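This document opens with one chain alone, in structure tokens, the form predicted in complex with the partner chain.
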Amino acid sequence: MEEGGGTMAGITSIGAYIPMYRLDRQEIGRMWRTKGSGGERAVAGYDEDAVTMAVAVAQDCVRRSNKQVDGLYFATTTAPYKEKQSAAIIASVLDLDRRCGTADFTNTLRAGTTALKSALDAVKSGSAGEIAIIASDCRPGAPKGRFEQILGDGAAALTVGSSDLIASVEGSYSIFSEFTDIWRTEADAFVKSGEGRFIDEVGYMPLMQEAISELMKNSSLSAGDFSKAVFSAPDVRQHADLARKLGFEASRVQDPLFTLIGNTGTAAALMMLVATLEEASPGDRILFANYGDGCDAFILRVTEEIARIRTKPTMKERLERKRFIDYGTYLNWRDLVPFEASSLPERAEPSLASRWRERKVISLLNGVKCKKCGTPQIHPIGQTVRICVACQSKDAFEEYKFSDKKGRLFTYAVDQLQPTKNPPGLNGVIDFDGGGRLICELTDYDLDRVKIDMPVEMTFRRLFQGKGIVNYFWKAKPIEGF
């Protein structure tokens, strides 16, 4: 199907997000006495999740951009609520314009590329400008398990617009599929699917073949016409074979990072892309497929604006850097297993309406500063600032947001009490560059490594949960070498 008339469409910036901390697939081995398949898996942290991880991404990805979206798409199977929009989560963090549209694509592994045709769509249709495409997947695999090996967490995310494009979307085609091979009911914690030549022979490459095939026969392209092939699989092994049917040779096969990373769900065709885009030069022709529930598959061709994403991180230090965890520390962070109540107090459980009032204070980590003084400010636990800490002069601020301030650990409290899933707890009292203190948690850190005045910047995490909500706060982490 040609991409016809009106606006123009396409990719505008790119993202990823790989969390920290790997699980080598010899480590699983070893906990079951079984072979471990090669390489290794990423595992996001303790205090991450699929939105936590979106707003990494989407922040790695706006870095990129000059452009405001006016549309926020996120794609996922693992969102923190079955009820309650995640896509809204991530664009107040994002301090979107309350204008801007936002849907969650969820329930398939398709999401991701589904999200990107309806972003399209709506460009060229002129009802957004500039819309941000984010998949981020957490996708939970039995212990013991086949998925516990194959599976990965990551984020990755797009821009789409109708200009400074950065590949433009030449043709696609999709096809949708009703064939049970890979599922979640509500009522399962973990990925289940059918039998694997079963579901390869019958599912996967013949619907990935036959999408792709008739894009290339619309389009009237062939397989050499190609400098990259760029799709999803569920494992290694069909993703080898599909590109042997297809006649691409292994060179011009994206890498599915599955050997480094694992298969992150809706996320993992976007990060296969965003992989082959770092590396693209202008006028390249990429054939990018996804499967799941049916198959959408585009045809891309590189600009000369392709040269503006060329930013650090690229995906090779993404991947590079990283910290194994034991298999016991993965049961933990997952909650797979269950473990011993901390003998210290509870903590009060938070309030709707606290929340509510505070919702700047949560979502973007604002302060205020003093109009008379100058001096930023913010409360240690988010209550309204209405005195100046510096001045007392009453009701004298603009707003003033930390969340993109980096700052400095001034000192730390290494605490072996505090309930966390990784233990010690490690807290800082932070002086943030221009002004302002704030004594919060870190995380990402080398606990070997953390020393007085270590520059730090902000990130949003899962602080812990209550009253059966997900509470979200900034933390902050050590800045990494890029």
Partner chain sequence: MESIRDKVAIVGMGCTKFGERWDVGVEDLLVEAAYEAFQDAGIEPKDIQAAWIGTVFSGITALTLSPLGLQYIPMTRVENMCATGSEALRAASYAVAAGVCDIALAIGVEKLKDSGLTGVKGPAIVGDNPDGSSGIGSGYSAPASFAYLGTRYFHHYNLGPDEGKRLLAEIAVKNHYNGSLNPKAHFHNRLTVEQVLKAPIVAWPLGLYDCCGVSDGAAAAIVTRADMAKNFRADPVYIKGLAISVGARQGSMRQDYDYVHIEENVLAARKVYQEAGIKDPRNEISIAEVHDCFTCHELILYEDLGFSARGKAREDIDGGTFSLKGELPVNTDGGLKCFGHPLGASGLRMMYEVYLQLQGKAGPRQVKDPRLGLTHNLGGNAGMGVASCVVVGNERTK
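Switching forms now, from the form predicted in complex with the partner chain to the form predicted on its own, please provide the structure.
Below you will find a single chain and nothing else.
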């Protein structure tokens, strides 16, 4: 159906996040003495999950937009909680206004575009001004199974608004289908699938053809009218088959990125769209479609504003930033094999009350800044700051956020004893640009390249899980390119 009525709505900004770690599919094949499918898959780090990747990509997207977000929709099939809103966690880390509308879209691979449609409707109706749509997934594939090689981890984000559009929405068409092809029940640890040929003939192919064909028919357009076609698919073969059946030339079809990072679930279609928009020109018409329990299809038209979001990192740069891990490391990070428990004392678990009291430190890495001399300072969680370390003024502070500040590694210690999924551990003292010092863990580092005065930035990561609570906090990581 055609978009019409109400306020104009479209895409105002984009972002993507690809974990730096890769698992070569030949490595998986060697482990099980089977043939690797070629290429590599992106693997979320030992301290990453759908929420931490969502935070990273949302920061990128909102930075490019430079607008106040008053809605945040999070799409995933791998939320850390069965009953607790992940969107609220992400919004708190982004320091959004508490009146911001938050919602989780889940239980289907089409959740990202379902969230996009909802955001477009909200903006057009006037109930929201700018909404961030974030899709992020770390879907589990059973060891030795085909999904272990096919799946990958990643996140993508769009913001939707009514002004400064980089792409307007000229039309959309959606259908649902109660067809079981890919699924997981509450008791399932890994993704399951029906028989491949049956899915091809009854599920993916006919549904996508129907939705896309109807949209083009209603808009009086054909394959040749589009500069690029962007659509999700379960694998490379079905992606190529659909493009051929719809009449799209291979040069006008967006690479699904399967050989480079794998199928990233709810994030896959949006990540492909980000890659397309980063290279699009004003006036380009883009077909965008996503599959999962039906199909959502859109016609997008790129505007002159597209030049505004051409900031680094680009998709090409994200794909090139990588470090390979072995299969044993992958098993360890995903808790797929048991390991001997550490004999060291376990880490003390924070209470719910203390987590609430220190929520601004946990979510924003908030410290204080002296009103008299302007010195920023941050103290360990649980300690109250009353005296300025520089001018000795008492109780003269204002809140100061450190999470968005870069810094330098003042000193560090390599920990060979503390139990960690990525041994050895690395703890460092960070001196922030503009003032302030913090002792914290480091992540995403190459130990051979760690050195004093190394530039770092803060990243929101998963620490540990205890008593059913997922504990997140900030770590320092080397700045990309170092």
